[in-house]
Structure formats: structure tokens, C-alpha cells
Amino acid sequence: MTDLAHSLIDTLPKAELHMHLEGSLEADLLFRLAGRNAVTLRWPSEEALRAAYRFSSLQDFLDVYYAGLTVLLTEQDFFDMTWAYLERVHADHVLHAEVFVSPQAHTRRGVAFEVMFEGIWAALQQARERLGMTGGVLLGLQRQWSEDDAFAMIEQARPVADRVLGLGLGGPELPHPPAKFVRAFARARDLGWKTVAHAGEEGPAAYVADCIDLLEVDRIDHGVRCEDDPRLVKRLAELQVPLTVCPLSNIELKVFPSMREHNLARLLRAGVKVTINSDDPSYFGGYMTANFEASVKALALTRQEVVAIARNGFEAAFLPEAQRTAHLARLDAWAAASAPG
């Protein structure tokens, strides 16, 4: 490892930009919610559920993920899930958190959009008041469903449009290219929302390019397959399109065989605006500090590179400038206080 000890990485001010709330449900909370709502799970115990966290592909993970979210039925459930995540990452010195939720996965089960959204929103407001955290909600489209279904979700969100940070695109990448959702993303921009999209995780580098050219996104979620196209890497660096990379997730889902083979450091050193995030931390073995630590240890990131990645997170965040400036000032103070000598 470099000269960055655990205590320093832990106290590093961080912004999390790529985290799915449903993927933050720890096994104990999931079972508590199941008991509260009389939901029968396929796993007999927390230990059996954790034993299922051995994934060979994105689809393996999604099968467990979708089964787990069936415990979310009431506004209180969504509040409890969100608050548990926010309290946990506050301990990792996350100052700003932009959280994904997948509305279609809930409304298709009969949960009202308002129930889901208001529970999450209440927890974010509580984090602002009690923890001093900033953040917001990203609505994630599920790409396995139709664009008409996407439009229906956007219409459901219109009453709270001024409280939505942006529209995202998740779910199984293959065989669902970004081109499938061009009109939905245009509609989101008309509503004043920012846009992001998962691409280049299991899908090809061409999907990353399509998200820029067709969907006109502000950020790419994952994006690591861009390295298959050197011209695309150069373009990402020139345009400074942020990549919200999730190192431990990429290893768990076999995007890379090991952390030592991850391309995060190579992309960063090529000038790409790389950020570090946790994706689905309860399933993939680590929240923000763990993802930073794994990257530092395996990729020999320097102190300056760690600060640059953290800075990228705040710069790529969908924040008012005054809040961004305040968070960056805390990062600069950390960098000055932790400098050797």
C-alpha cells in the first residue's frame, strides 16, 4: 500500500454518485422488513442470503437483487432503507450522496410512486438536517422494459420533478443499447433533469459512445469498457465526461479478474475524469472507504491521485456551486492536514 493509512482514507471527504438504494439493503434490515410486512423470502436466514452473494454475471446479481426488493412496501420501508445507507456512509465521511432508485421495479409490484419517493426524500432531508449531508435522487430506468414504460415512469414523476436530480439507465445492458431510450432522455432534459447512464460494464465501448452521442448524458456509470477503444478514451479525457467507477462491484461481477487488473488507474492517468463509488455495497462487499482502500492497495494510487479522484467526485456531482465549493474546501483542508511532513 502507499503512504495512505486506513485512517486517512476513511476520513477523506467523499462524494458518492453511483449507488443503488435497493442494493444497500443489508441482510439484517432486509429480514426485518420482511417480518414487518409478512413477506416470505426464498432464503431461510440472513446467513443463507449472504451465501447467495456469489455472482458469476450481472444477471446472477440482478436475480438476487430483484427478489430482495420485494420487502419494500411502505413509505416507512423506503425511509428506513435510505436512512440506514446515509448513516452508514456518513461514517465513511461521505459529504454528498446521489442515490439511484428503480421506480419501475416497485410500481410494477403495486407500490405507488409517491410512497417510494416520499420515503426516500424524507430520509435525505433528515440527513441534511442531522448529518450535514447533501444529496438527491436519481430515477433509474430499467432498460429491459420498453421506452413506453420509461415514459410512463417519467410521467409519474412529474409532480415531484423539481425534487429529482436526474434520470439514469440501469438493468441488464445486453441486449438493450442506449439508442432504445433516446426520446426518454430528451424528455428528461426538457424537464430540466440531469442525465446519466450505465454503459461499458458488460456492454461494449460503443455503448459508452452512444450514451454521449445519442443520450447526451452528463455522466457515464461504469464506462470501464471504454478502454477497448483508445480513441474513445482520448475523447472522454478531452470532453471530461465523468465515469462513476465501482471497483469492488466490477470484481464481484467478473468485469475484471482481480483488482490488480482493474483499469481505474490507467484511465485516471490517461486524463479521464474517474470517480470511485460503491454501486450495491451490501452485495459487493464494501462501502466507499472499502472501495478507495482496495483501489489504493491494488493499483498503487498516490496521495495526489486519491485527492484527484475525490475532487472529481465533487466536480461531477449535480450540486449548486456554493455547496460544491464548501465540499471542495473540506477536501482541500484534508489534503493539507494529511500531507507528509
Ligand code: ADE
The other form holds:
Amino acid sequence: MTDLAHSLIDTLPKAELHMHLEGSLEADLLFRLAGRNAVTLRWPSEEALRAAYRFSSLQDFLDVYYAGLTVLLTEQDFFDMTWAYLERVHADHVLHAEVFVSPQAHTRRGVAFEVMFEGIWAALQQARERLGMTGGVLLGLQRQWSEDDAFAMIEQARPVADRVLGLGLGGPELPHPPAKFVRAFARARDLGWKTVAHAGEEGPAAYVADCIDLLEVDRIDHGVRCEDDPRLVKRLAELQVPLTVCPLSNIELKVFPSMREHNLARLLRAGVKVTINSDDPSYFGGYMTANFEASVKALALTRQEVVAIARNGFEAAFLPEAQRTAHLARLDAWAAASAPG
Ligand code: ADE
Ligand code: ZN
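Could you give the coordinates for the form predicted together with this ligand, as opposed to the form predicted on its own above?
Entire complex below, previous chain first.
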């Protein structure tokens, strides 16, 4: 499919399942919010911020991510950030978006949970009404903080629990194993939430297995280091646990030396249910179409493989069945229309 036109990849109906809203803040919006809220940033200009987008590791990136998100103070700020992302990915033919937010990074700065949540929620509602998109909010625990902090976050979310899609786990993977959050994830399941966790990005394959065995997650975010344990790859394929892979992120954070060495295609061909996502699109140089395009180009994915990956996205989404069926029908129509001959 290396000859597949940009316009075809662009129009492919997509689901985004792994994207941190704070990582979608483009430099211009970030500086606009800093001005609006009189927040002083460590970078003197947008250009200086963009120049900082060169990362040697996950922690290196997270330092910039946590500094950037301090511009978010009001419900309007969270609305503006979320709407900017949704409008942008509507243009990439994203039909469904499950967006992560990192509540603790806001509440620790004195921003009320409700302020954050309602701003995001209002933008998702507007996307549903104006753009016909579906989506939801995933609350991403930060693993460097304690189990008590995790319980406190879940407690803050209880008043809006029925509007929360699920619980996630992000932040610096090493040295914070999934085992630290077994009870927090059990609490989330009791609330009826889905659960997902970052694992096997910088951390070992064993963390991926722990997310399945100890946290009982519905999906793994990243998970690419599962390949260090061939038996785990087999298990992931057997169980059909979805991996939300973020190709451009993995290159920017040096998980793989180059896109040609990325294991997305190998995992797909081994039967693992991989999806393509953008992680932190403003920092890693691309939204959904760019992530698909870079993967197709470097890994020589066939047209059928691209459709299979997009299908995995809708199948792995936390969606009511009627909406899933409707989105999959759009994908089937795209596949039929783009078939050669
Ligand atoms: N938070 C935002 N992006 C992340 C990533 N790639 N890994 C872990 N936590 C994150
Ligand atoms: Zn992530």
C-alpha cells in the first residue's frame, strides 16, 4: 500500500483510543491560554516551546507536558483544548475519540475536578451534535503518585461516575509497576468503568502481563515491548487484548530507533489486535492520519492491513453496539470504495 494516496489514508474512517488531551495543546493555543490566565511559562515564546520538542526519553517529554498543562485553569480552557482537538481530528475522519485527561495534574494545582471535567464534557457533546462524532473521557492516573492519591482521584470523580468511560494509568512507567494500583483498578471496575493502562512503552514485557493478570484491563496502552517475551505475544493474540499503539510517539520517545524498526506490522501479522493512535499529537508531530501514513510508508502495510487496523480500533472502542455497527459500516463502505479494480 506504499502507493496508496494520502487522500485515501486521510478519508479512512478511524477511532482514536489513546490520546492525552494535554498533549494535544498546540503551541499557539498553549500560549494563548497562558496570556489569558497570566501564567508565566518557562519558554519565552512559541518558537522556544517548539524547539523543546526534542526528547530523549519518556521522562524528558513528561517534564515538558506537565509544565505546558499549567496554562489550563478554567472550564473554558478545558473546553477550548478539547474542541480544538476534536475539530482537528474530525478533519482526519476520526469518527470516535476516547480522550485521556490527567486529573491529578490539575487538582494538585488547585483546579477543581468538576471544572476540568465539565469543560471536556461540553466539547464532547458539541462534537456529537455538530460533527456527529462519538467519544468519551478516560481518567488517567499518574503512576508516580501514591495509591492513596489514586483513591482520592476516583473519589473526586464519583459525582460524574456515570459519564466516565474508564480509568487509565500513565506517567513515568519505570519504576512504578502496575501492582501498585491493583486495588484502585478494582474500585474502578466496581464503579462500572472500563480499565486501560500504559505498559510496555519503556517498561518490561512483565508489566504488560501484570496489567492483564493483576489489573484485569480491557486494553493495553502501547504494549509494544511485549515482543521481548514471545509467549506473551502469543497470549495477547489468543486473548485478543487490544494494544493502542502510537507509532510517532514511539519514535519521538526513542522506543524504536526509526519507524522502519517499529514492530506494529510484526505484531499485527502475529495476530495481535493492534490499533493506531496519536498519544500526544502536538508534541510528537502528528495526528491520526499522520500516524497511519508514517506506518504505511515505513512498514509497507497492505490495504487490507490498514483496514484491519482501523477495524480493530472500532472493535476495541468502548462503544454501545449500535454505534459500533454504524461506524463499522462506514469503514466497510470505505473499503469497498477503495478496492482496486
Ligand atoms: N502521558 C502522556 N503521554 C504519555 C506517554 N506516552 N506515556 C505515559 N504517560 C503519558
Ligand atoms: Zn499515552
